[in-house]
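A single chain, nothing else alongside it, follows as structure tokens in the form predicted alone.
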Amino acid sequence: MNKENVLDKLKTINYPGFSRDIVSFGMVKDVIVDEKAVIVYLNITSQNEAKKQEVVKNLKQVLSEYFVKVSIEISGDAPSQAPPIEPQQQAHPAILDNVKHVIAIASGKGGVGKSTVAANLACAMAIQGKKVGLLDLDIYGPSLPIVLGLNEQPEMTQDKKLIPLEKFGMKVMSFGFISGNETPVIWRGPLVARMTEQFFRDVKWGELDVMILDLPPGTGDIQLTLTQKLRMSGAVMVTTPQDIALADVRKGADMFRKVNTPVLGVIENMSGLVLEGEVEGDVSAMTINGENVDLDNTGKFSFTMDLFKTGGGKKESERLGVPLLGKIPISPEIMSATDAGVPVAQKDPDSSLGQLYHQIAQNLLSSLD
């Protein structure tokens, strides 16, 4: 075993409570290998002794298979990529203290389907019995009024708190409810940041199991306000398979990592177009887009055409070391349900698409619990 082999083994040890390993966090300062002995120098800034001891225990368990003596030295200097601060150490004020989990649905690029994904995941969680809040934070282009078919204006309490609208068992808020969805917003950054904070402080959310945040594209004022003001459970990155979308998603994911917000997983949206049909006559096979397609004994076929390449979501999830939560195909059913204001996870939860959203929602909730 040399130093590189040891580092490879250490990459299998995740920091407790996160899906990221101690090497990628920058906790491993140095490794010295001397025949049957090894010394590992760690940088862990956390004050949580239980987590430190868990790292030490896991490290010894992995390396004792290869070395007679395993020594570990821990210092408290900040590593190059500091691990997420322990929740009890975060200096956030008590915003949304009645909300157990806050999940951001994000992407560095527009047009990848964040709002559709956010609405469907929120509906799926509500159907699964959770108290859900859904907040549209895209000030310049709010989509939830259309996605959920809501055109009302929220009422206000006597203490000047907005009462979120309710739809499909969820509490919902969007800037589009206030400004009118047809009105363009021409604001500079400080106003956007202030409005973002008001959505947390001045809306009567009550007790929630989970709040889903539908973020705008990019890495600007709203994303920075979130990370400064909230203690978020994590972010879900939405991408389409092609390289131009992945390039922007990488920037968004790396931004969350830099501000110590864990990335919970990646969703590949618009992942191929499913073509289904039936061929008449005595035909056992056919060709679509240059690929052979088998037919069953009734002449029916199902074929997925990759319009935007394939595998982009898997590639990004592997780079981040997080799960690929799901691949959602391009579908007329999703489009028509979204335009009708009833997300497919709500409209037809037992369909293949509905089940896909429900499975992603269940996996997210399980990882948070």
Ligand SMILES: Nc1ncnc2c1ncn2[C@@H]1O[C@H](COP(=O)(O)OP(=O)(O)O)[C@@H](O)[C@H]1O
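All figures in this text were calculated on a predicted structure; none of them were measured in a lab. Positions refer to the first chain, counted from 1. In this text, rigid core is short for the largest set of C-alphas that superpose within 1.5 Å between two forms. What changes on going to the form predicted in complex with this ligand:
With the core superposed, residue 22 shows a C-alpha displacement of at least 2 Å between these two forms. With the core held fixed, the Cα of residue 12 is displaced between these two forms by 2 Å or more.
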Contents of the next structure:
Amino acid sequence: MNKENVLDKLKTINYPGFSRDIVSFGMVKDVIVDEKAVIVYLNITSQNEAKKQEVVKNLKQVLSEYFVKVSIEISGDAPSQAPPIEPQQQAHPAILDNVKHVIAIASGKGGVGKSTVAANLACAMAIQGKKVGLLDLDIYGPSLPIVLGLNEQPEMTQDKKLIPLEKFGMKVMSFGFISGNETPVIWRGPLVARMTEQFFRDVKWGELDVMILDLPPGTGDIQLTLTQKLRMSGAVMVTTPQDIALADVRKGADMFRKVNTPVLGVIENMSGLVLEGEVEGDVSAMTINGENVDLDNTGKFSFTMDLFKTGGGKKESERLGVPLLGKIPISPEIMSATDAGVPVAQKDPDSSLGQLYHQIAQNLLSSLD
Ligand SMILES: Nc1ncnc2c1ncn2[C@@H]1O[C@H](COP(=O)(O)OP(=O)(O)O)[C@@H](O)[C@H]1O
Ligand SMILES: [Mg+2]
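Starting from the form predicted alone above, please write out the structure of the form predicted in complex with this ligand.
Then the entire complex follows, led off by the chain already shown.
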């Protein structure tokens, strides 16, 4: 363990009552690492002894896994006359405090299949036993109502909180649910950023393991609001294999990087067309577009035709140093399932396409835990 590793561990410790960690609050002044011992110098200006003690306890618990001796020095070097500064005055108050992981599904441009990926991953995680929330933040082109076949208005509680709709065992919310005529005035704010924030604050999400955010394409206001207001576990970039989509995804990924949100991986969508078929009679060899097709001894074949350039997702994931989480082919099934309001991962979890989404969901979850 070096200093960097220790700091990474400290980033998992939140200041009591906040969803923000002690490192990002600037409370860790220094770390000195010896082979078997570590000293952490903290600066906590709060006078709240209980909170300090809780930080010390959590810190010891985390670091004693790696060191025989863990020492902690706390100073509070605010001028003694000045009132103690609680972090909430410096930072944004915690939102989505009861949500373990927030994952944004992002892309550089529209139409690459972001909403389809978001809905399928959310369904897969719910089937895998997680408490899942799915939030469609595409204010100008919400697609969750169609993708999940939902056409209801959410109800409101007495204290003006919206109750998310339930579908396929998950909680879902979309601007598409509330953009009708009866939209409550508080939801009609002119500022997209403000509206986005309300989706977190004024929706009764309850406790969740994962919240999947279906972002609008690009690097606009919503993305910025998000990164400023939320502690996101990371972003998944969806791209098609073509170069133009890739150039856009690069911009998006670089934005997340700049604001310290890790990019968890890249998904290449519409990555080739799978042709399946069967030949009759005595056929020993076959080609499609000049490429050899493997025939099994019953004459069945499965051939992936790369309609667009292939390998783009892989190239981009390598450049970003993140995993290529999966390649999802173009498939009429995916499209018709989405249009029918039941994502493939929900309708046919055991099919090869269903498995693909389930595998990606599983990999994502284990990379977070
Ligand atoms: N792998 C795929 N195969 C076939 N159609 C797809 C695939 N992924 C998405 N689509 C279709 O492409 C269209 C755009 O997808 P969508 O998820 O709405 O994209 P985005 O949210 O990025 O704008 C939809 O009609 C959807 O059904
Ligand atoms: Mg969309």
